[in-house]
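Only one chain comes next, encoded as structure tokens, the form predicted on its own.
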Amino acid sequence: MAGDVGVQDYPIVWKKNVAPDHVELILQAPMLARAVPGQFVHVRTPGTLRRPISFSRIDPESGQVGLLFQVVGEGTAWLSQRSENSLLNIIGPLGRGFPPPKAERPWCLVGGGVGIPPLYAALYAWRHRVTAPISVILGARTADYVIMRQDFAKLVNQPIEVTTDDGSLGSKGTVLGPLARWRSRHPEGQVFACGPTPMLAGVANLLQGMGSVYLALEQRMGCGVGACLACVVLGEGENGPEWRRVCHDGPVFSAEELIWR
């Protein structure tokens, strides 16, 4: 974990919407701009549980950080509501991140939905240091859900590939037709995704035995520091199958240690 772990109001400097039902907060918080990507925080919102939430931008330079949500219920409604200059309290930075890529294996980042945001940020973050090639591939129901697409193709020199449910956008189908694609040509790459769980078992499955893929997964939380064990998922023991906290021992994971059913 990168830094310490703080509780603290911060004030929100920027705000977008960048999808249907998707919005954007940057935040001047210095503390939290030494997180690192594939971390979270924790958001107060009116009720009783926190909302966690990835980065989405992380620029330690400016002291900025950005935090991209789905409005899906009460507590992200609140959220999108928010407008300049507002506070919000936030524990963070949380969890383990994303180790940093291998500067000479091709490397490969894989984002379904809500889940392209941290990798963006770990992008940002590592992009100078990987001298091998960089892809990206996204995936989302239909193109009005392909977020940050833009953001990406400011920083790699190739095409970005895109996968839509409907085929709006991109190919018709899910990511794992252009990661196959991709470890077909790379089969000593590194692979970095986060997204829905069903799309994380399959990127699990398809990339087994490859070695340095990472997933970041995205489960409903309830203290967000490892108390709760409200996030558990199946891992593997030394001495067998044994419970691992998504907030505490994630939310990334090396493929190979995660079971999956």
Given for the second form:
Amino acid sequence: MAGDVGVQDYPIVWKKNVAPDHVELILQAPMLARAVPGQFVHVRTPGTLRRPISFSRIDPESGQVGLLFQVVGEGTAWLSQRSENSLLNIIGPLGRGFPPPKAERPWCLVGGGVGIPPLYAALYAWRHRVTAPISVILGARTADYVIMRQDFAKLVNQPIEVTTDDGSLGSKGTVLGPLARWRSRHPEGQVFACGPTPMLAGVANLLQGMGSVYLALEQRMGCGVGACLACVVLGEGENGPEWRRVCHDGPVFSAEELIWR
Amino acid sequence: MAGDVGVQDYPIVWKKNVAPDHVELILQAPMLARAVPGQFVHVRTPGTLRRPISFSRIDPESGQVGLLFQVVGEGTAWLSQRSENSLLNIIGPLGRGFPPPKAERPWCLVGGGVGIPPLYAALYAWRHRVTAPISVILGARTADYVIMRQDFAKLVNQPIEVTTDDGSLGSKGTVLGPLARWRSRHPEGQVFACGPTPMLAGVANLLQGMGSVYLALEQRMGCGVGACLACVVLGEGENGPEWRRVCHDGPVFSAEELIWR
Amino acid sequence: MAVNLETSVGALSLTNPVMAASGTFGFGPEYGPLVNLGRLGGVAVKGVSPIPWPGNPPPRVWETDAGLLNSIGLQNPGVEVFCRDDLPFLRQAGTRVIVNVIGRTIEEYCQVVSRLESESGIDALELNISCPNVKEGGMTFGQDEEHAAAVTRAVRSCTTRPLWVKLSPNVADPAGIAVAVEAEGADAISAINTVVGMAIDLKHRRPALGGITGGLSGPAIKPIALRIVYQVAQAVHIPIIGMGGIRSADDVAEFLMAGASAVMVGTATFAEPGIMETIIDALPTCLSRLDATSPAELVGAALPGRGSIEEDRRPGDSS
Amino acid sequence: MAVNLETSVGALSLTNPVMAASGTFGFGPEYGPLVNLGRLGGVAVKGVSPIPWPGNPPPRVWETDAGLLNSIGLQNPGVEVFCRDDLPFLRQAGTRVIVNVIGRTIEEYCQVVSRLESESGIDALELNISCPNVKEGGMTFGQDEEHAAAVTRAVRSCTTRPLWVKLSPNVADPAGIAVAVEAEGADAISAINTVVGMAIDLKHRRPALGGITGGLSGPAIKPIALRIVYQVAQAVHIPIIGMGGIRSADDVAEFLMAGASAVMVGTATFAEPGIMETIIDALPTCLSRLDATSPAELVGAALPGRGSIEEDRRPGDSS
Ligand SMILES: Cc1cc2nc3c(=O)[nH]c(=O)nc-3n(C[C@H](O)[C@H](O)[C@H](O)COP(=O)(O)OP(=O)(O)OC[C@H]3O[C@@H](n4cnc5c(N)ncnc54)[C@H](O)[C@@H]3O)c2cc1C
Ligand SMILES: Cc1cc2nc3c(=O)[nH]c(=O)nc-3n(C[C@H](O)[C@H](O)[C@H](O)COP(=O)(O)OP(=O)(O)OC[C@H]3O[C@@H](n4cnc5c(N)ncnc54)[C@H](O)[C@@H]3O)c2cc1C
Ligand SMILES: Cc1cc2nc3c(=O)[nH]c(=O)nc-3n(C[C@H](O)[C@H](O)[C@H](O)COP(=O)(O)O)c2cc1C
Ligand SMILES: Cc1cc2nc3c(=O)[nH]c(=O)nc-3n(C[C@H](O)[C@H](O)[C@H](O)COP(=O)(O)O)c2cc1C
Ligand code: FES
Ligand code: FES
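Now that the form predicted on its own has been shown, please provide the structure of the form predicted together with its partner chain.
Zooming out: every chain and molecule, the one shown earlier first.
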């Protein structure tokens, strides 16, 4: 059950550089630790807008959550410079997370780059729930950017499949190769994916016709709470194509409800 | 002889709170330490424009200069939060400072509030040059704001005259009272003054007809180097009133060349 | 002295002068968990058209220095859905409800306004005349006096509700438009809507927004908004609702002194959902500091002949 | 691949596309100790009128969020003093010299331009048509197509020098003005001049600037400037000099892609006198990153039909 949305300051209890230009912050935030994996927070940074970041970890027991982000611009650079004990002003938890996976169906988690963290949160939350085999496929540019691999490895029995664009770790190529193989073995499986939009488009395309494919999307946001209609993506409506708000109707969507064109 | 204008980073070697919301920074800045008292620097703060600040101290021997300012808005608040050893980006020294005082004429330094610091720099530079009596009149709102009084006291024999608006130190009233008395004793004297514009207007008015009255003015600035024509005050021109640039033609003007209306 | 924040915009009274600006506050419930609507002076809902509008392709927002570009494109579900799904919530929200009205023809504006006549719980209509006028090849109604007057006249004949007309800043003479709509019976002027701008997405070598150009809002445009309010205040006798970049009580005071009777806050809510309440909390202290016991006392204080504008200025008097 | 910064604005070649904007760089020598003029693509001097103009009372500048308001009021010593005191320095500065020309009547513009005809060392004239037109009761020449065309036509007949016309953004349709002046023989369009704005001095309950309203410049107006450059680029065939809030090589690239052939930097110089040189230093790397070997390759890259504007966009494709 998702926690109530609030706006509040939370302290950073732990900060770690997890890869070049990739930082993870752990916050003491009991209110956020009731979030559903796939939900996100809207973090105050200097400037006009907040920054949406997904949960990399959600631990209701300790009341801690993680935010793992890549430094790509001014907002994330500012965030990466926060020190332990300083406070972050956060609106959250926001949006619709992943649905709980079905217990008896093979489950595949497919993450690309900074899309990997929310899948770890999903795995952590539901690892005991799923009794069927759990597979993890992680893709990144190079070995350096295959983040959270050890974390995943601790929670699953099967080896983690890794792909890199340059072949510096795992197999050379994208996550679509291993995913196609997984699919042929598990036509009845369920898939959670998060990563760059072209990757998600590839996943949606590859898994067309398969039920239970859930994708966590990104879109430029204004309010983060469904009020401004900035963050739309095209979905299937009852009367043809219709905009969905990533912040409110997503960020997790069933692959079938989106239009990829 | 004034130093060459440059733009450069200088370290803060010393920082002190001298009064409520009044901070003095000492910079290690040999290039600036060749400045003439009354000159100023243009300091980089976040935002669109720099901030003009006068020298409170100029010590060519140690290569150090002082900047003493009141926190009145975002720029000075930011400056007040700089720590020792951090760098300030500075354009300077800028403008026309006080002319060297005449050795044999009684000299009166009249400062109001944050207008006091440049007069200390002037006293320090020329205290040995002036053989006639040197008088100092300092005015402020309350006792707390009579800044640098001890510094002045170390350099002059006569007691410092102090006025405060509320009478909490020295006599109650403005600097104009003591200045009028000084004037009647020293009709041939020379005066350097700096302070809020109404005070300077009062000084100019009171000392009308007296030569050698020099006032250090403030005006909102753009460039600080004479290029934008933002910082004008009205002066006497050959063919009637004419604008003077505080940053380039001043900040120190002879009282006679300004039009107070 | 005690400060009283009660404000009136013509015949309409507000508990305080701070309202949510159209398009930045949805239809009310979205910010419900984060904002106490009952504390706001009012809420202007997202523009409503006769039938659903689809809006523009994403990206629809892009951050700029001290500003925000948006090209939402006036997406909305249409007046029927608005009346069915949104009005019931707004009616019980305990705040003034201002319905922002959009249309592509004069008839469309009238359609929305007429449909709303049978609905209770609407305190004012705000005519957004920055919409593309399909009959005139896409120019906006707010672009010249004649069209602005025509749409105001038509709508005026459909309703007796307080009618506010929201000015576009993208014209040479906004005050001229204000005069024209005042003559047609507008009860107040909202100023300003967003300023047309754009950004380039260097990586993709294309305009950053899906809608190519967008509307600039936020602190970047505050000086433009203040200037327009100041010009309009000298040209009309009806009240002005000022907006553009407001994010503090001091900003509100600037708009009041420039001639606005009340204000709206838009973009600032995105970063700080509680900012309107923060401003309302800060207003009494701010007004006291400025020797006022009510917002009304400051309205127009900086207009020619009203303040200390003719005051003697000495050289160097910058303070 | 090696990047070559050489740029041309019509027939005029520049060593690089970065020039100093009029009014922010005085007449050249003021920034001499801090800026190496020889490295700049050019310098546009402060507006020059036939006889000295006094300008406005102070305060003349006021900082705003990411912007600056100024009401200098075009103070200048007149064309005679300019030719005597300033041109000799500029002639030997080793950069392109653009003389910004102002007047209150068409005759005044012509007077300045004609007087300059006998002087060497002037590479282009930039007509500032945002001046108050005394014959038309203070409206500016840049406010409508007819007046903009008239002043351009008159000046064109006085000189064969490259003639740039600088647009005011304070109109509904800047591209229309650009088309009108192109038809009268303008060789290039400078865009944009400042946006009319104001601020209130709360303490004194009056407009903050001595001139009441002022011109807004700086990063706050960059989106407005880019939009106008983009609109003008689609309307005219002559080159555009873009400006408004530029302070980085990326900003320059945005203006190039929007359709400018060269740029000017104004307000940013106040905070960082060396910023133009910093930008020029950074441009080669910036252009390489964008797969260009010269500024010209990027000019107009974001215009319709030129870039990837029609590119397939998938849901969520915000990057
Ligand atoms: C629901 C959601 C969850 C996200 N989760 C993560 C995460 O867990 N880890 C992570 O590294 N990144 C995540 N992102 C992307 C992240 O929000 C952007 O990288 C970040 O906003 C960039 O900000 P900036 O100021 O550093 O970059 P700039 O490019 O300077 O930002 C400029 C503006 O664009 C927006 N923006 C830039 N890139 C994106 C993007 N990819 N998606 C949406 N808005 C963008 C910014 O929010 C800002 O408003 C998520 C995005 C969304 C929508
Ligand atoms: C030549 C000169 C020398 C000065 N020397 C000193 C000094 O030694 N100590 C000191 O405390 N102050 C001095 N001042 C005043 C000082 O520059 C301002 O207090 C300071 O700029 C305020 O900046 P802010 O951002 O804190 O305030 P804000 O009010 O937020 O500043 C907004 C803008 O107004 C300008 N501004 C505000 N007040 C003044 C002012 N009084 N004069 C000029 N511009 C102003 C700022 O520079 C800025 O551009 C001097 C001013 C001048 C012109
Ligand atoms: C995302 C967004 C959507 C907007 N939608 C509307 C709208 O539907 N109707 C309208 O009249 N104004 C709309 N506006 C304009 C605002 O109501 C307001 O006039 C403008 O943003 C200036 O105020 P601000 O700077 O406080 O945001 C919108 C503004 C934004 C940022
Ligand atoms: C203080 C100041 C003075 C200006 N004076 C002139 C002028 O005399 N003539 C002119 O055409 N533009 C003038 N401008 C406008 C600039 O040349 C430029 O068009 C505008 O400031 C936008 O660029 P920026 O944001 O980089 O400053 C002036 C701008 C400023 C800030
Ligand atoms: S960001 Fe405002 S609706 Fe999604
Ligand atoms: S501040 Fe630019 S001329 Fe003085």
